[in-house]
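Only one chain is shown below, in structure tokens, and it's the form predicted on its own.
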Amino acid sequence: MSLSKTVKRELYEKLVLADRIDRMIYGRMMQGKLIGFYHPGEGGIAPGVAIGHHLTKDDIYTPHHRAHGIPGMLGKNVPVERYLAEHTGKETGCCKGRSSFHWSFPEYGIYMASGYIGFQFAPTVGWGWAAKRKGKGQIVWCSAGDGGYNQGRAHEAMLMAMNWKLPVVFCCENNGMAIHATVASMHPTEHISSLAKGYGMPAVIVDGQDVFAVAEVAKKAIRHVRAGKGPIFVETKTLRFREHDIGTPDLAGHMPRSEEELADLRRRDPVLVATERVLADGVLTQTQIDTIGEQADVRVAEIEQFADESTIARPSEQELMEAVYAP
């Protein structure tokens, strides 16, 4: 199943924009212009872009927390300026500036984010059950990191989803790091997707640095579950170039990751990988690539302007109490 030149161009444009937005948000956080935390996505943005691109607006999606889900949001055509406004404490934010950096775009099938690892597995089963009951071809894509698949909820969700043949894709965006813990120290096998075998669930592994490879696998996985064949597991082998979140030491175990190690990882930057591919395959010329970069910079400036010029959120005491206490 090959991707058309049009799809490849769209994926490349979204990948470049995701990279520019991630760098912009990192910079704003360092400048003290954002509320809450930021978990940089640099190095691991390709899977989200590829996955979101193949989901419909009605499909339910829990993005990976790297880059706060923005790569997947761009793939799904979510207006990310509303997310930056949320992160800036503005009324125009996706949650009216009340949530800090936790996103919610229910009109796009993105319902929640949470501060604890593995939160998405229990609701994924519920959403999958509802989607199957409705019988309208809706699917659920559940992304989590390698650390998330250490949670008991992940195993319960896979067991129930497989028993009930729910239209769910379980995806592990495996960057080999869960805050400071390496995947080798947490898992007895090389591939997290081996967990799926215990439930009789089909699984596939893909190079998470290659946005086009992930897109092809995502397309097949979505077709599988949409056809009523039950869950499938996708593992994207991706990378994390920066610290877990801004301000946290970049450690592997108790030791800092070396500059040499990080420089080696950066050789497989997803934008570099994609640029080499589109040039080699004749999808884009260098002039077109330069134009795409310029257009991404313009879009980033628009996103920032929207957030900066929006009204600061000032909820009333009554509104705040209504969100805390049950009637």
The other form holds:
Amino acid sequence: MSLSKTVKRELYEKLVLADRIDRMIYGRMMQGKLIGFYHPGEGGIAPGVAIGHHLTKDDIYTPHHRAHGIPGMLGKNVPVERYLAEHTGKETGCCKGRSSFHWSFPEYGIYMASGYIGFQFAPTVGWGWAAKRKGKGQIVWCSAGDGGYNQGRAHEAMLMAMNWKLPVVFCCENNGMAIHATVASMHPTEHISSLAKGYGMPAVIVDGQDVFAVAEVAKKAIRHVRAGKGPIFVETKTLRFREHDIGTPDLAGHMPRSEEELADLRRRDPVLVATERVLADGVLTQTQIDTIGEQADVRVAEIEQFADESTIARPSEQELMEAVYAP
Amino acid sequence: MPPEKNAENTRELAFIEALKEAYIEEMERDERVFMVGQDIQGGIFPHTVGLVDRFGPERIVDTPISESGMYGTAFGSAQEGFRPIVDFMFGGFTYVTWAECSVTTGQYYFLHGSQIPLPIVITLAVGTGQRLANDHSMGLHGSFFPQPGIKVAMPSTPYDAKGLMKAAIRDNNPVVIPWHMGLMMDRGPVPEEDYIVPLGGADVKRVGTDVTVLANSLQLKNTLEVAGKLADEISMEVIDPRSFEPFDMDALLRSLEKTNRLVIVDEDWERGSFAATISARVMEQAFDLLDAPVTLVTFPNMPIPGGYMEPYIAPNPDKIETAVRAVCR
Ligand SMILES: Cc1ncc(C[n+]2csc(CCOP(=O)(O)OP(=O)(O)O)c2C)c(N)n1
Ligand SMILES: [Mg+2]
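Moving from the form predicted on its own to the form predicted together with the partner chain:
Every component of the complex follows; first up is the chain already shown.
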């Protein structure tokens, strides 16, 4: 099931944009122009873009927290300027500027973020259950990191989704690291997706540095669950080029990751990989690629401008009190 | 008696270094003491950085992001005679394994015939100030405090950080020690020699006659700032409870005999909080001492927002001053 030229082009555009937004946010955090914290995406932005791209607006999706979910949001065509506005405490933010890093775009099937790793597993059961009850072909894509699958809740969700044959894709964006902890030290087998076996769930492993490869697998996985065949597990093998979050040293265990190791990882930069591919396959010319880069920069500037020109959210305490309970 | 804070062999240490010194001294003193948590070998907060070089991975134990299993390592090994310190990183993560770390931990000893104690220390980074919103900012002392069988203490100074932590490690009960991220780098005198700050002893931080303000942790700092500012108008007596359970009610009552007025500042929601509980106790035990209603400075009943709202929802010097003025009117 190969991808059309148009799809490849769209994926490439979104990937470049995701990369530049990530760098822009990194820069803002360093300049103190972002509220809270930021978990840089460099190295791990391809899976989100590819997955989001194949989901319909109705499908329910929890983008993985790396790059604060932005690659997945771009995939699903979410207006991410409202997320940057949120992250800068503005009225126009997707949570009215009151959440710092949380995102919420319910109209795009993206309900929430949480500071709790593994938070998505519990509601995934409910989203899947509701989708099945409604019977309109909606599906759930539950992405989490390798660390997220350490949570007991991941297992409860896989158990129940499998028991009830819910339309859920369990996805692990495995970047080999959870803060300082290597997967090798925290998981007994090579692949996180081997967990699926115990629940009789089919599983696929894909190169997460290759946006097109992930897109093909995502497309198939989505077709599988949409057809009512029950859950499927997708593991994307991806990378983290930078520190876990800005300000935290980049360690493996208690030793710094070496320059050589990081340089080695960077050879597998998803934008690099994709650029080689589109050129080799004749999907895009170098001139077109340059234009895509320029357009991405324009879009990045628009996103920043929207956030910067929006008003700081400073509702009164009374207004906030009235927002705690639904009418 | 704890040594004098200005004894000869006293240095200035950061709060977080004082905590670390407590771990080191207690681990050197007692082979049974060990630490378990996530990324503590590398260190998310400086209090565990470097410990693995000294004590090895058998005693500085990193776990997967599996809070129940992580806490379970402490719980089960405590029953087997170890004395674990479990670091939850951000306090809010305790809720992932609340059944184990709170309910079961508190009830275990009593309900199972008071046979095997649980000498577990639970340590948590807490507090507002990072603007990260609810999940990463909750206080947690107020959630552990109502659980029977668990002690809760919260240091406000480097001296107390080391002394309370050492007392907690030596205690034969589960003790929760939340520490406020806003105090992490505060420096203060810490003696080199062995000392503990006993659990259950309040500390009068400033003597006054017009009103008693009970405040802890970062809010103690805010309160002392207000006390300094109002010194010419209102004489504030400032008490740091240091320990919520056990709580030094005598110290509070002694102060109220003099001031007859009470403000409680607590970085927590009012409902079910330490502040509300103490207010009720004062009403029961010392109604006749009061010249004004007890007044609380706490969070309004809403999730802690991030963004620009956190600072004005959390207690702060302005709110403390307003409450103090209202009570002294
Ligand atoms: C319940 C809970 N425990 C611990 C943490 C602290 N924490 C934040 S991110 C993280 C690592 C996540 O690793 P992974 O799921 O692999 O995603 P990655 O950051 O590698 O993309 C941890 C341990 C948390 N936020 N929530
Ligand atoms: Mg990871």
